[in-house]
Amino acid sequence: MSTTIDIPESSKVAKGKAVAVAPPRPGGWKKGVAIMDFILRLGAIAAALGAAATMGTSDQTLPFFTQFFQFEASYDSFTTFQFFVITMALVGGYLVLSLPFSVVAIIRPHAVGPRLFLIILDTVFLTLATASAASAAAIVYLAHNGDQDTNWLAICNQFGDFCAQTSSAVVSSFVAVVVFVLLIVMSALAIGKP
């Protein structure tokens, strides 16, 4: 007894091979953009909070002749650095709070509302991050090079550790700015293309 079934082929039907086509995945490339958005937000959180923490802990004391007479350089000696720490902490906090919206964009890749909301707020916080990074970069530049016209002496020869910390905080903040630009461009592309 045989378990095979023989079906005769009709001579009218042309013989060919069927191609198995997988159904398209829901979301497509927009889901990939949303996942990359989430990953970039995690990187921006690390950069922004790292910049705020590095600048906030920058402090160096140089003893002069005695223990009672000392020179100190710390971030709170400069209002620009205080602005930098507060702003980068706010940017990091915003990025943490924006993660749920990024998750919604992953789950619903064709939803325009969360992406538009993120673009608007990302632009606001990009402006804050750029302003604080640029102002801190100007002070770090003066600390490294000084300015002869205004009698601002370069202090990085004496306060090397302080200048190294502030410089790395500024670099980290500019990394966060670049990531913000990438986030805005990616979200705009995901909204614009069907």
The other form holds:
Number of protein chains: 2
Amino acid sequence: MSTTIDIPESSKVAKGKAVAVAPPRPGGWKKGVAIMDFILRLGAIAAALGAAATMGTSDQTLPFFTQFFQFEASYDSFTTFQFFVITMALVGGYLVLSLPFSVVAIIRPHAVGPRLFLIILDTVFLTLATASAASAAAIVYLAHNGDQDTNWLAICNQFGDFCAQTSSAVVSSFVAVVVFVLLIVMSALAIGKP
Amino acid sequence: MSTTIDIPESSKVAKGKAVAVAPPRPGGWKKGVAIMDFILRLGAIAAALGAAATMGTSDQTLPFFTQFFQFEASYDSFTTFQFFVITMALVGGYLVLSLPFSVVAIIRPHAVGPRLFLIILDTVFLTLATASAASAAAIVYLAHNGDQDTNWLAICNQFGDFCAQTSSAVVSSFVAVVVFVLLIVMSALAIGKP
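What I would like now is the form predicted in complex with another copy of the chain, since the data block earlier showed the form predicted alone; can you produce it?
After this comes the whole thing, all chains and molecules, with the earlier chain placed first.
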């Protein structure tokens, strides 16, 4: 009887020792990368949705008007700004939907599947976000500086508030773009390194 | 003497058999991906440098002029188009310099290093290419359609050749953007899958 009791005890101790002595599994930093990924996504959500909201609410009516015409500028005035609002809302929506996959990457830091899925979709939405941010930046630049050769006059002297609001939306969208680049680089490193 | 000759012979045969019987190493498709990567890069070089050259040579002078002014449109007229030319030349230069790394990936399809290096730089230059393509597209759109609220007139009625040339440069740059997205997705799959 005494021997049968002794054997499981000693095997338990051996198991405990084996776990304690075993070298740490390589790639423990991947969990940290996954957590960083999640936090960066939260920041990008704020930047993208903030950009969409700021642009979408930009609207300025000048306090003077002629008999036939009232001077008004809103994001509706430019097709590019409409594109910007729609795209940034889409990017924000994608980022919200991508959060569960980021959580899976935190729980299972060594799984390649979720990261691969995220890196591919991130690339697509990075392109979308960059396209809308850059095209809106081009229009904002024109609104500030105008263009001599084509006789397009700068409108920011009149529509100061409108210009300030659209400019801040563009800056916010570029923050989202930078975060996307970081997310892709981090995912690539987490997949590639052991 | 005969036994000493026999022993190395039998060991050689055993070695040869072991190699022949061994199952094929997984991931043989990675070489194909690497070759595809190289070909796509060549296409992207053509697209990027073609876009830069097309935009850089866009220049149209109207056949009538006043006493003080001659009507001329060139890529110099728009800061965005100057940015486009510089950026596309940079992207083309990067793609040329990236070819050796793509060749390394063909020779050693299972090496992670070169692919990781390429995926990170590709992401950065994808952002650059998309930004310049989209901002130029916004200006080309304005040149075609004008904007009522800000009284920016469409110039493509007068500068038809200029508009056609800049439009084709923009299309060519978007080809480069699509190729970049494909390159990143392919590299990610090649790194992630066994």
